[in-house]
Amino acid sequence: MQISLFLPELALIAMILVLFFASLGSNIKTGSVQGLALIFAALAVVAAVLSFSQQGLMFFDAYRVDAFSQTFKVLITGGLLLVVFMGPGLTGIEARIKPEYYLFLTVSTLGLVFLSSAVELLTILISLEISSYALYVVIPFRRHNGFRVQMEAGIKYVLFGAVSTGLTLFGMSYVFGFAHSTYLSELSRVIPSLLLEQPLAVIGMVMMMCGFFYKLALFPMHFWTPDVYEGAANETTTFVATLPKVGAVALLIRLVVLTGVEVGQFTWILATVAVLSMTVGNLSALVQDDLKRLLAYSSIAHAGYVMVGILSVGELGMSSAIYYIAGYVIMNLACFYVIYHLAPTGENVTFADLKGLHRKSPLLAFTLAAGAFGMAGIPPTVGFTGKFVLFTAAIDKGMYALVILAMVNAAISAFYYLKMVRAAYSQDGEQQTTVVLGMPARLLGVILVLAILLIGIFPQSFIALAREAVAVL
């Protein structure tokens, strides 16, 4: 086995070991733990970038390293670095379990990295579970703020996770029964014809995808999202709202490419799931007051937009889905960055807390505006360019009805995103206490705003990179 093929995974495993030994010490300071986590997360990003051009098969051909998997590894490790950097002090987490907190976040990230390279059904399932089990532990980690709320969030995540795993395993057994193989390379030769001839194969494939619908919060596996977002600590929600969705998109792209069909029952089912996700997510977000619940429902809607690109199947559609999910991660991080700094003791943030934000901290208000405008699809942000490319790919495939419904949903979503911006720039805040940001926090805010704007204005190189990634599928 070439070590260079496994560099990002080795960096994350080293990070897990270091954090494990750090968790054994009783006097280690939070700043030291965060420093260690930052250093090793940065090393994981460097390892992912250095191994970007690597390709090969490992572990009896169950693990594939190629441009597609390495692109997602860069996104996932980069996301981990930003999540760790975003939460100085971990104000929402109990002091005595902060090393364990970073440890389990890293384990979950490692599972997602495995997921991006897994090309065999049982390997995919194990990777999915490694990622999920760590989050089952982390979600109830929250300082005070109502013990019941975080426990309820943790239990809901476990129960929905168990149901989705059962459905995925059941679907895999169907697929194996029909195709007599668990390797995606062999399944791709028989699944397209099976989907056209065997209705049970369609049911098996849809059930197998339920685990990834759950990670991406797609309808009908979305019910956990608002309660988990609301009940988990702000730092944990930042992670749950971003990185697992990247891993889920990687696997959904692999599985949709595997089917090889452009029109048929399977496509109709996925298109219906996409439309229901967009509609349910946007209509539910309209009436939310808690920002984390609002972002939870909006994430369900964005999962529907991503499915529009994946359903377009071709190179443009798949690359647009990768570009969109990368942009979504940055825009979502911008919103959670504001929530984190507006809640010094880890409480939830409502619209009332946003009032007068531009006077408390102009940078936080502008970062929130950039993130909200991006998710609403207002130019020249990455959200606008992402939606434009997604819809163009769908129009190329003749999915006019799907695009019209997606555009109607995008118009509905503009209402609650602009409501956030209006609250931030309103004049009637009750207390005008200035929010003090340290230099690293200010630097991160500027980086997020620049990324939202520049990746939206100059998308060519990013889309070309995504095209290069999907070309190997």
Given for the second form:
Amino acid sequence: MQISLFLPELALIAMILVLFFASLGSNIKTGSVQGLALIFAALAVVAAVLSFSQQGLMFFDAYRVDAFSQTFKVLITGGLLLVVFMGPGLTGIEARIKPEYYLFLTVSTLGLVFLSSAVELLTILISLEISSYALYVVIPFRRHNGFRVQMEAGIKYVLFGAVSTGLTLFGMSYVFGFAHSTYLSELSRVIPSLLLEQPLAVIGMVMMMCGFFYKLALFPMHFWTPDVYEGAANETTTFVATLPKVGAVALLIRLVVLTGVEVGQFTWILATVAVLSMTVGNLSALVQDDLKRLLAYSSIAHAGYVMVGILSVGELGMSSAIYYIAGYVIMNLACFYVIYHLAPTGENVTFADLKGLHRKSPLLAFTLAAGAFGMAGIPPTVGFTGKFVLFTAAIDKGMYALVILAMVNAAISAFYYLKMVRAAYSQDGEQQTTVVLGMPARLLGVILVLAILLIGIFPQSFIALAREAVAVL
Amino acid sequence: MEQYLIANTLSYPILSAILLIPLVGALITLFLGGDGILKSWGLLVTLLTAVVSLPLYGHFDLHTAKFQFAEVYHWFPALHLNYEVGVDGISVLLVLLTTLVMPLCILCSWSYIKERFKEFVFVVLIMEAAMIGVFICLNTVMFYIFWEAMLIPMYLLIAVWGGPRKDYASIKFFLYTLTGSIFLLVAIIALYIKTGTFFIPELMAHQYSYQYQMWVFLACALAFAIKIPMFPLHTWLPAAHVEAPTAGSVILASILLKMGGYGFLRFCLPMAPAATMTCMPYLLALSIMSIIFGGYLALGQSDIKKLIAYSSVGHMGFVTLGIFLLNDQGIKGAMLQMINHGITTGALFICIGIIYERTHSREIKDNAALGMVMPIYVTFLGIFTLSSFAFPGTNSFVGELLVLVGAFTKYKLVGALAIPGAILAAAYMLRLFQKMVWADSDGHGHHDDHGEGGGHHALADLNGREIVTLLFLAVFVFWIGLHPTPLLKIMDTSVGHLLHQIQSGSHHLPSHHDHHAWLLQVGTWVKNLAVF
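Right, the form predicted on its own is done; let's see the coordinates for the form predicted in complex with the partner chain.
In what comes next, the whole complex appears, and the chain from above leads the way.
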């Protein structure tokens, strides 16, 4: 086994160990914990970038390192770095469990990193569970200002997670029963013909995907999203709302590729799920007042858009899905960045809190506007370019109706995104105290805005990277 | 590509320059402070853009339908997306209209906008860049990007600096236009999948099947009909106009609405000629309804801004009428009418802004009997009123006359139906003018409403800045009214080429056995009726 193949994972494992020992100490300062987490997260990103061109198989061919997995590893570790960087001080988390908090976040990230390389069903399941279990622990971590809410969130996440794991495992047993193998490379040979001959194989595949629908918050596994987003601390929600989705997209792409290029019946199921996800998400988001709940519903809708790319199957479709989810992570981070800084004691933010934001902090208001317009798909943001490439892939496959439905949904979503911008730029605000941002926070805001705009305007190299990644599938 | 483009031969990349100057200017605005400096900076940037754009007029080659001053750079090769800009006889005047109107927007906001001047100048400059982008880019995706990017600054203009119902108006504006443009995006992607290019001239030259044309036409037409706006999709316009600040109304009336007309000429007619032929009767009918309906509603308004907003619906009805007559006079008339409406209605909105600053009301009765108090203002108002209802000698007369001549040459009934619109325009504009200058028909002003003359005696007449703004537009009113030939010559070759494209593309019209036969049947029926 070449050690360089496993570099990002090793970096994360080292991070976990260090944080574990930090959590044993009784009086370690928040600043130093965050410093540690930041350094190791940065190391993980460096490791992921360094091992980018590596390829090979490990652990009895159950673990595959290739351009595809490495792209996702860069995305996931990069996401972790941003999430850690974004919540300095962890204002919403109790002081005594801060090292544990970072520890579990890292464990979850490690699970997601495993997930992007796993090419064997049980490895996939275990990776999925590693990432979920850590989150089951982290979600109720919150300062005691609404104990019931955070417990509800934790329990919901566990229960729905358990159900979806059960479904996934059940689906895997079907697939294994038909194909007599748990290796994706073996499965890809038999699954396409099985899907045509055996209706049960379709059911097995769909059930197997449920676990990833759950992670991605895709209809019908989306019910946990609003409550978990609302109940978890702002920092935790930032994590839950971004990284697991990237991991889920990686696996969904792998599984859809399994089914072959002309998927027929299967496409119909996925398309229906995508449309329902978009519609349910957008219509429910229209009436929300809590920003985190709104973003939760909007994430359900965005999961639907990503599915449009994934089910377009070809190289363009898959690469557009990767580009879109990466863009979505940045835009979502921008919104959560604003929420985090608007809530000094970690409380939830509502529309009322946004009022007059442009006076309190022009940078926060502008970051929110960039994120919201991006998610609404207005040019020249990354959200627009992402949707554009997604829909090009879908129209290329002749899915006109699906694209039109997605477009109509995008128009509906514009309403609530605009509501956010309007609130931020409205005149009246109750208290006009300025929000003071430190230099690192300002820097992060500028980076997020620039990323939303520049990746949107110059998508060339990013799409090329995504294409390179999916070419190996 | 050379067959469609003539590379820029000027010493500087003129189109990129007019696109970049406002953009860079907007970025620099962020680092400036002080209202006075910001205002002057905004004016300077817009004036510079206007001056830099002037060679487009002087160096325009009248004898070619190719796109001139063209520049091509690679941007996103994997999807054949390039930066391609150029102008032809259809777009060049709209570009000039944009660059010339923008300094006036800053001037008319000089004392109207009281707060957040930095953001205001930033938004207006971004807006200018986006609008210029729409008219000059030759790539459907870039067109769409600018088309949509424009929504944000316009939305902010209404939502931040607008009137009391700004929330409602801005959201309505945004959602209407966004919904329309979404179908445009589907059409753009569908065209790309079919042809493998986003390059507009290539898309225009490509031949599509009839059914395909029909889909493309319907998707694009929806977006453009909302933007223009055409009856019954016009309801966002009065709300947006009334609530927008003066600069917003001027931009909306003078330039934004023109994008719908431009879209029809650039996308629908050349890319879907057979579908255009089929849909022509319906669009003519909708145009007539816009003219009459807009005029009729304008007649009943007591709010001056609303009145002008509804009159815009009517005027733009003349534009679509001209476009879908599909003959030389009609299209040229429509294009001239777009320019005219930009000048005249823009000026009228500035006039309303000026009086609103003084009386803080847009109700006709609160602004009555100004004749003795503000003679210079009233003079300008008179000029633009005459122009608005197409008085001979003014710019609109030439445009409207051309459209009507086009209508009568093609279908007499259409011409006859459009005439009441012209009469209605005279009725509501004269009523407005009479009320504002002399008040009641018996000669009494509404001074009693205000007690002791309503404070009108205290109203100051126009200051130098306002006179310059209005005078600039008044010059155009008479220049185009008395000597429209240069403008018509600029359009000549491009319109000829467009008509040729429609002629040669219309042989794709299907036989009656085709499955769109029912549509054609109704079309022929309406057409027969129209020709008597």
